[in-house]
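Only one chain is given next, in structure tokens, and it is the form predicted alone.
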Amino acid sequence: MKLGTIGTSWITESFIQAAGLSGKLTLTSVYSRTMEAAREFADKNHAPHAFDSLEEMAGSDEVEVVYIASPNSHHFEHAKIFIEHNKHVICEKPIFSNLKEWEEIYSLAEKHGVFVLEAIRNIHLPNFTILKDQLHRAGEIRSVLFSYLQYSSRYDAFLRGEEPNVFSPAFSGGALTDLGVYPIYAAVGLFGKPDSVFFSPVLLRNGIDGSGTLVLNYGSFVCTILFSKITHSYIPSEIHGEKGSIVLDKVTPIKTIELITHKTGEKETFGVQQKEEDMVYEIENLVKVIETNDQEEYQRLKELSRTVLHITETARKQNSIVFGTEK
């Protein structure tokens, strides 16, 4: 399929590289706010077409699907433009700022007969599928601890008084929507929608969350999620069952999975060697949904996306974290 991209950051370059490796997408077009930047990025990534107009790129026959990696606050307006031109949309996580935007976009996509898919790599990994298949071996789940704490290279700029997009409420930033969505997606992908949500954030000077603890209550157990962009952690993630515990090196990418049986202390390792460019797996799965019109998988992914966004919006509202798009 012919691919267009919005955004010129490292995440867009990673997606383009993975798209090439997948053999499923061919980069034809790139967009940036200035033609100079668009042409430079196009030349660097061997794209024949550069645009500084979203309307022109959306109307081009050289684009069948667009990958959106603009600032979070722009995802809604950018997706809307391409859907109205009957283009499929793959949108980088977090897909939108809130459920109101989500509902409007998916309704519009249905009207135009196109797909809207969230790019979230960890649930498409082979090792996530293995984890899900082997989960029952831990016995009845009684607690879960998922962690994703990674000091941001942009935090130093924030400390100097600047306001990078990722730490800006105007751009729908914060640790919850940037890093928190990975362990939230893992939890929802494994256990479904929680009964209730409780969020305790560490708020920065502008009211955005720099880190936090999120508790997802599933009735018979709770899943505690730790995430941060202002500190770093070296502890693994764990799923605690009555028969054993499953230890993950990380929630994304999941490289190692180890089951430790309580009574014997026996350790068993699962997992496979995954491609270094692990975006390949999400691209293969998402493009397959589009090409085969797989409505069953599309509805599953839609529901996952909606549930995760419901959790993050609920958590924000509990702490009066308001994005610029909501004012």
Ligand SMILES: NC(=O)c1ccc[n+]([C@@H]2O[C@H](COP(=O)([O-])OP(=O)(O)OC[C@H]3O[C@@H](n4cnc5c(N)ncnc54)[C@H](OP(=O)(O)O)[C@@H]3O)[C@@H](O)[C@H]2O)c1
Contents of the next structure:
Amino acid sequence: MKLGTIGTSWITESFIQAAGLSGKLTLTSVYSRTMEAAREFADKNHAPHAFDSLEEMAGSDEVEVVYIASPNSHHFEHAKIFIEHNKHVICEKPIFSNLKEWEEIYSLAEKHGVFVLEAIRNIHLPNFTILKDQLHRAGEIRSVLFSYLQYSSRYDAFLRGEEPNVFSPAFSGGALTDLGVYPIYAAVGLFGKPDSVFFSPVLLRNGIDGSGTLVLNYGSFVCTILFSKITHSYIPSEIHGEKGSIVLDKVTPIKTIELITHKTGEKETFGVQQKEEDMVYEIENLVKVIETNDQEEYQRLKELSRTVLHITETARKQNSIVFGTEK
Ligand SMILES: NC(=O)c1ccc[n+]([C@@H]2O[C@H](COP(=O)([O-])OP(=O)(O)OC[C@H]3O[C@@H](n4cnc5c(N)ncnc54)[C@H](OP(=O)(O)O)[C@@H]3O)[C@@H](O)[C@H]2O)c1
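What I would like now is the form predicted together with the named molecule, since the data block earlier showed the form predicted alone; can you produce it?
Now the complete complex, all chains and molecules, led by this one.
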């Protein structure tokens, strides 16, 4: 399928590289806010067409599917333009700022008969599928601890008094929507929708969350999620069952999975060596959904994304974290 891209940062380059490796998408067009930057990015990535108008790129026959990697607050308006031109959308996480946007986009996509898919890499990894298959071996799950604490280089700029997009309420930033979505996706992918959500954030000077603890209550167990963009952690993630504990090196990308059986102390490792360019897996899965018109998988992914957005919106509301587009 013919690919157009929005955004010219490293993540778009990673996607383009993975798209090439997958053999599923051919880059034809890139967009940047200035023609100079668009041309430069097009040349660097061997794209035949450069645009500084979203309308023109959306109207081009050279684009069948668009990959959106603009700041979070722009995902909604960017997706809308392409759907209105009957183009499929692969949109970076967090897909939209809130459920209101989500509902509007999915109803528009249905009207135009196109797919809208969230680019969230961890649930498409082979090791996530292996984890899901082996989960029962831990026995009855009683607690879960997922951690994703990664000091952001952009926090240095924030400390200097600047406001990078990822730390800005105007751009729907914050640790919850930036990093928190990965462990939330993992939890919802493994355990489904929680009964309740409780969020305790660490708020920065502009009211955005720099880190936080999210508690997802599943009735018979609790999943605690720690995430941060202002500190770092070296602890693994764990799933605690009555028979054994599953230890993950990280919640994304999961490279190693170890089951430790309590009574015997026996350790068993699972997991395969995944490709370094792990966006290949999400691209393969998402393009397959579009190409095969796999409505069942589409509904599953849609529901996952809706549930994750419901959790982040609930968590934000509990703490009066309001995005610019919501004011
Ligand atoms: N999947 C992953 O592993 C991963 C990793 C990083 C980021 N992401 C996601 O990718 C998206 C982009 O993240 P990022 O860190 O690359 O964001 P960013 O650097 O703030 O912006 C991305 C692009 O949007 C354009 N842009 C920047 N500021 C803008 C503004 N004020 N108004 C309109 N456009 C603007 C720029 O492109 P032009 O100047 O060319 O127009 C820029 O290259 C986010 O949704 C993020 O969550 C995903």
